[in-house]
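Presented below, as structure tokens, is a lone chain in the form predicted alone.
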Amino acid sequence: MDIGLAGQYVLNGLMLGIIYAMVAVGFTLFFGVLDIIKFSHGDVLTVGAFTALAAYAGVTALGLQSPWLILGVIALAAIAGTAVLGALIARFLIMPMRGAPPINVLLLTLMLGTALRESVRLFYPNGSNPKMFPRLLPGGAANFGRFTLRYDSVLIFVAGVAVIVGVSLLINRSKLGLAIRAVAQDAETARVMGIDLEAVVLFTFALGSALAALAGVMNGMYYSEINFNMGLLLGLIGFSAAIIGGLGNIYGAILGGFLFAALQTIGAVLLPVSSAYKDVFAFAAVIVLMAWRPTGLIAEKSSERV
């Protein structure tokens, strides 16, 4: 294979991997603190992306012209909106279900995801149609034979890595992170030790939802388009990535995100005539991996959760 073309595949895989990793980390955070799978997570991502697009329409109507300032405003709007949404979901839907069978929580979050997705489709203007996402990052690219290095892609990737590193430092190096890890290991003992369980859970759900919003915004900037059902596939991929890596382990979620992107890239290379089958190839490979290692690549230990 041409080296330039191979480099292009690698770059595309890295871009997808950082987005998938951010979604997968959210699933891991939710599972870590409450042992639940929140299947509405992908649809929260959709809400975040459309919140950013609505904020863009608002700031441009006000006459704001600086691309960097606009980007900061719409990113903050998406983060704030989905963080509040995530905290509300945890407070009024998830926490009351703590004593219920796990299947009830799965059903609840599935229905919630459908409600969020359909709300975007029905109430956002022309929500059924794909929406162009604004190009706010510097354009241009450096060409090296068949390899094209887009400047905006580099910035998106660097921002994604910075976010992942920041979350990792928060979880592992801060008092708040220590409280999250304590709740993940033994919620009742953490409560006895004086940790506010509800506050930790609300913050964790807000953090995971904010990560989903950033992933949605990054996905929109990368493809220059969003649609109301984008969270279906991204949510499924993020969940698969978390499972591959070992649900409950942040580093496993990150590894799973990049691994899934690598599988898609390999599928696109092996099936160049119809790269649309790359998702089929990736999910088939995940099935094989799960049959081989049902606990994921990084097996969960109670002391390592979250």
Partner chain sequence: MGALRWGVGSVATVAVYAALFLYAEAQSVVIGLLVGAVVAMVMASRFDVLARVGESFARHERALDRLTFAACIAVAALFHDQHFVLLMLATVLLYFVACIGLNLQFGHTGVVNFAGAAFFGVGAYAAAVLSQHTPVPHLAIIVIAGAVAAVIGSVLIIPVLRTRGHYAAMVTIAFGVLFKTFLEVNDTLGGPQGLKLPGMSVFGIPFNANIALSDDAEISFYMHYVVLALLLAAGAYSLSRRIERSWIGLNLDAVRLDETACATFGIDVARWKIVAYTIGNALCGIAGAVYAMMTGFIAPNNFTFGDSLIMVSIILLGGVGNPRGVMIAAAVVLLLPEKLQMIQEYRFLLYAVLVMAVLLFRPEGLLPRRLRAYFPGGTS
Given for the second form:
Amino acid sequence: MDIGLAGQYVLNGLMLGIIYAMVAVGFTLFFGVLDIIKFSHGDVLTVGAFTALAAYAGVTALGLQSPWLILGVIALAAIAGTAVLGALIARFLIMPMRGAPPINVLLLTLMLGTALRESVRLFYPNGSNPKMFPRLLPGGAANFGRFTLRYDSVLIFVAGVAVIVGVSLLINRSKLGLAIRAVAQDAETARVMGIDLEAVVLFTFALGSALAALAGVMNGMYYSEINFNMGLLLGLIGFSAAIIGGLGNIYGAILGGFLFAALQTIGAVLLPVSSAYKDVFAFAAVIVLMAWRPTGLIAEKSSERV
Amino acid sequence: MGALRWGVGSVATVAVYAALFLYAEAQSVVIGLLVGAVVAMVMASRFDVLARVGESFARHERALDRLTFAACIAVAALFHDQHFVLLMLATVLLYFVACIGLNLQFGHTGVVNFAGAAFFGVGAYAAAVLSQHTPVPHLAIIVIAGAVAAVIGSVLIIPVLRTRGHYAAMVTIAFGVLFKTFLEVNDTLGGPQGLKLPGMSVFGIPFNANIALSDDAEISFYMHYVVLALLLAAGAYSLSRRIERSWIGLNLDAVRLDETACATFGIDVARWKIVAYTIGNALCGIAGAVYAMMTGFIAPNNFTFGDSLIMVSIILLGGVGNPRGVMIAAAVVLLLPEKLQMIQEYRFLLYAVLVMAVLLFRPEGLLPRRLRAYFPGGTS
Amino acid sequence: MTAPLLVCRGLTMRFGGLTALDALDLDVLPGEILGLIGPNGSGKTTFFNVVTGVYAATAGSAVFAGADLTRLTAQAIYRAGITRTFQRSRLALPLSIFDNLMIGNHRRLDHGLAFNLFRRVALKAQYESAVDEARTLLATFSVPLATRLFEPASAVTMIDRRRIEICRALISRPKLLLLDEPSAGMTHEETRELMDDILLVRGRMPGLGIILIEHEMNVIERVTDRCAVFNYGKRIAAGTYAEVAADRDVQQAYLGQE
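Given the form predicted alone above, what does the protein look like in the form predicted together with the partner chain?
Full assembly next; the chain just shown is listed first.
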């Protein structure tokens, strides 16, 4: 294969990887504080992307011109909207389920995801059709043989890396991050030590949801299109990535995100039949991985005690 | 307590109600019937009727099971010349068979399976391929389709056995999505357009021909499928009951409730998970095969993750582990959007919200399972 | 002197850097009640988990009826005749009391698919004799409890749940019974009742060896034939209660703390 073409695949894989990693980090944060899987995470991403689109319609109607300013406003709108949504979900749907079997929380959030997805489809104007997502980043590209480097891709990738580094600094270095880690370690002890458990949980869910919104906006800008169904597959991929990395571990989630993108890329390039089988290949590989390492590549924090 | 008349009364009431509901055309009548049902349920639980009905079913189970079977036939006979109603009835019965399978996995053994629609689809595609390209008799096709679903399911056995909780859920969700994507891109299996199937023919009886009663009266050809589906449903129900009311059912419950504790009492956790998983997937495959031959056309869109979630919803709404509850929930979940046109578009949203409410406020389901009685009513 | 029921030599269990059992030697004789005492975290429950196959030992052997338990699965160990109760009750609470006992009766029931699904008449005979047996066993502990065989286990009091757990461990007629702090969370009066029941059962099942983990010293003194004292995963003393209580190491490690 041509070096340029190979480079193109690698770049594409990195772009997917950074978006998957952002989604997976959300899954792993939620699992960290409450030991639950919030499957609706992918659909929160969809809500974020559509919030951004609605905000775009709003600001252009107001006559705003500068693409950077517009981008800033719609990203903030998406972040704010989903952060509030995430906190509300945590407060009214997930916190009341503490003590219920974990599988019930998974079922609840699976249904919540369906409800969010269907709400976008039914209540967003003309929501069942794919929507154009505005191009707000500078166009143009540098060409090296068959390798094309779009400037907007570079910006998206850098933004993604910055966000993930920011979140991991927040978790590992800040006082708030310390509280989150304390709750993740042992919620009861953290509560006894004077940490406001509910506040930490709500903040974590707001943070994770905001991450999903950003991933949704980035995904929209990369493909220039969004639809009500986008969160289902992205959520499942993020969930898989968090799981193959090992739940509750941020670095595992990031690793899982890039690993999944790598699997898809390998599937697209190397499969003899057709690149259409790339998702089949990636999910099959994930299932095999789970058979080999049932609790992920970086093992889960706790084990059962008798 | 436990008088037979309460059970008989409830079966008769439900049958009459179902007939009225299926007859109703005007939306106002449908809504009226629904409101009536809700009011009746509230009154019934208020005045202890539900408890009496439950006692009656526990005591006279065998008689009431037969009565339920007869009531199904009576309702179908009432609509003998209406294609669409019979098609709906058969679909409800086939979904019931599949959900009994998933209920054995999830409700009894605690093995989650979010790929129910995929195993239903495996059976459907197996039936399509076999009926188009081979002369295998159609009844045998149903059995083979169940076996194929069980075999394909066994590919997942190692990850399903080795993983627990969220990890196991992810494996089956991934398989469901993988399956549908595979169908969409595989041209041999028709791609997104899907496959066509010939109608069934059993012992020389063509299932897709109407039955003439006299010169001007006919029975819809769908009656064949209703009868077949009813027999399968009765078989699945009886299988599920026999499993529940034996040491096997006890082993499945023990595995679900505490794997470590039951291993220290000699229970082979892996064996019982495999048994439940295989039987469950086979039932999904069997149901899918009949469904495919009945509708004559299948496509990947019939077997999505959303459809798997509908199956899980049926189990949760009906009462985890309770086959009777599953029957009622299957009927409600599948018939409601067909009769109430205004909610057709909103049905996924509606069920999602309903199931969330059940999980939050009544996690054991609307009709929770009763304690195991190995030999109810003293009969064997 | 009869041959020991269980012979542990050099039994070791490590979790990462933590050594929970450190080259433990221990014998249990048929028909005796052996008390296991020691501070929290000294390895008593870990010892039970290794002997019942919940954990795989890192090193050493535990020979029971000619087989090394460290090489057997939990299921095989149960079939060989070792049963247990758990420190925190692990009954299947939504199931009936009868069902809970039958979980313990696993090795004496027929689990074949064909038998269970199609031979309902034979199954019924097996079921009826199991009901009689369960009722009789339960009645030795508590006559009122035996009448509640088909009520959910969640409906009975703490002491009754403990009794059910002990019956679940006894119904398969094991050779060795491991009791993990059966008196936890009970009043003195309830503990006394329960221990009387255990002595009664021992009288009816000659040859049954019992290992009892217990913190109440007066219970140990009253019911055990011998005791072993654990500290940091090692057996620091063994003998009758009087001998052990007089041991200086034991006083330092354990009794001194009280």
